[in-house]
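Only one chain comes next, encoded as structure tokens, the form predicted alone.
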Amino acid sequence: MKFIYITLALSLTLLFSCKKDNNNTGTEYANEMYHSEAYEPLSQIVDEKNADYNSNPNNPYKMNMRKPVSNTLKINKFNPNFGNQGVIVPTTYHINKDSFELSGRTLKSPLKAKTTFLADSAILVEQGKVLYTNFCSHCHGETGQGNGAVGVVYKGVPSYSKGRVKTDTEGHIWHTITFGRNRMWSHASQINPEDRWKIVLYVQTLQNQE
């Protein structure tokens, strides 16, 4: 009869004590493994004693940020360091989009400084058709005319074998890959600094068919 009694008590306690409280999220038993601790990167309190102290524990020196891993790039950031010292300059990759001929002139491609044999070229060459392929010939077209597939309904989309676009430079087709220029756009996000200057030796490969 007891054991009825305490039955019943603990049934009644169970349902007068559900009640609709979008407010009330329930009782949590191990909260962390529902809500993460985080760290803030830029501000951290070192102080212990302090109501804000926010400090990782499971980082050296207790840091909020870790220090990145040698030759680590920023995103869209050029790399001073590809390439022969000297060929490229640090501030490279920071020129402004609109210094097109400023490009042109001063931008020299860090692969030509690398190879050197004629089968490196080659095949820098080649890794460069790739890339175009993947890249520029829906637009440009597999030999560069202009008549790709998009270029033929976008209009406008010039032959590298002629006209002002068969006397660009390195630096130019450089520039026109990472900024864009008149109806195209800029192809930064999707290739990385490298590959464009891949792209630049193939693309200089078309300027001089016939």
The other form holds:
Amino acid sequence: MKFIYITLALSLTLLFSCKKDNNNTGTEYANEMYHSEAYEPLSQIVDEKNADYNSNPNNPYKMNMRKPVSNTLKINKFNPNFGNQGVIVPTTYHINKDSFELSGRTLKSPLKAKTTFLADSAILVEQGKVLYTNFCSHCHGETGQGNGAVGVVYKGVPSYSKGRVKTDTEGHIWHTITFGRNRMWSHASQINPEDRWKIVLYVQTLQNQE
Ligand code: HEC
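Show the form predicted together with ligand HEC, please, because up to now only the form predicted alone has appeared in this conversation.
Now the complete complex, all chains and molecules, led by this one.
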């Protein structure tokens, strides 16, 4: 008899633990084990009375993210010319994104400012070529004629060795990669500033082809 009662109780429990709503997981045991409450690093709510209060008491200033290491620079404060004597531009990002002319005139490659440039330049151009192949050639084409597989469909991709683009200076090209230009998007989030200068070196070899 006891056995029947137990079976009945179990079946009823099973029956009623199912719900119609597909999104309802039903009653869960120790649900914090499955659904941890994530700290949102960039949306910290510090007001303790707020129901969504999510500040992390274990971090400095109860921040949700860790405190950046000392000397960390905001990305748009990065200065690739830091430490290079005789280079005037304080921070490339102080130049407005529409100021191609100013960049073209004032931005100088920090790679070229290195005294060892001539000895290393072939390696740098080679590295620039690899980066160019990964990030640019699908639009601009292997030889910079604007005929990459994507470029042909995307349309309006210029040749590096014709018209005005042939005379684009290093600063202008760097600025184009950093901020984009018209239909070309910015590549700043994908390529670090130094690598952008390496690409510039390679693009310059493509500008100078026949
Ligand atoms: C999605 C396709 C695409 C990709 C990827 C792309 N570009 Fe462009 N690029 C364009 C288009 C389109 C233009 C023409 C922009 C315009 O109308 O002024 C252009 C223009 C340029 C110019 C000429 C700017 C001027 O002065 O008119 C340079 C230099 C250039 N790109 C370099 C690069 C480099 C270097 C990369 C890789 C880091 C790259 N592009 C990646 C599409 C692309």
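For clarity, a rigid core is taken as the largest C-alpha set superposing within 1.5 Å between two forms. Everything numeric here is computed off the predicted structure, so don't read it as measured data. Residue numbers count along the first chain shown, from 1.
Relative to the superposed core, K166 undergoes a Cα shift smaller than 2 Å between the two forms. A displacement of 2 angstroms or greater separates the C-alpha positions of N54 between the two forms, with the rigid core held in common.
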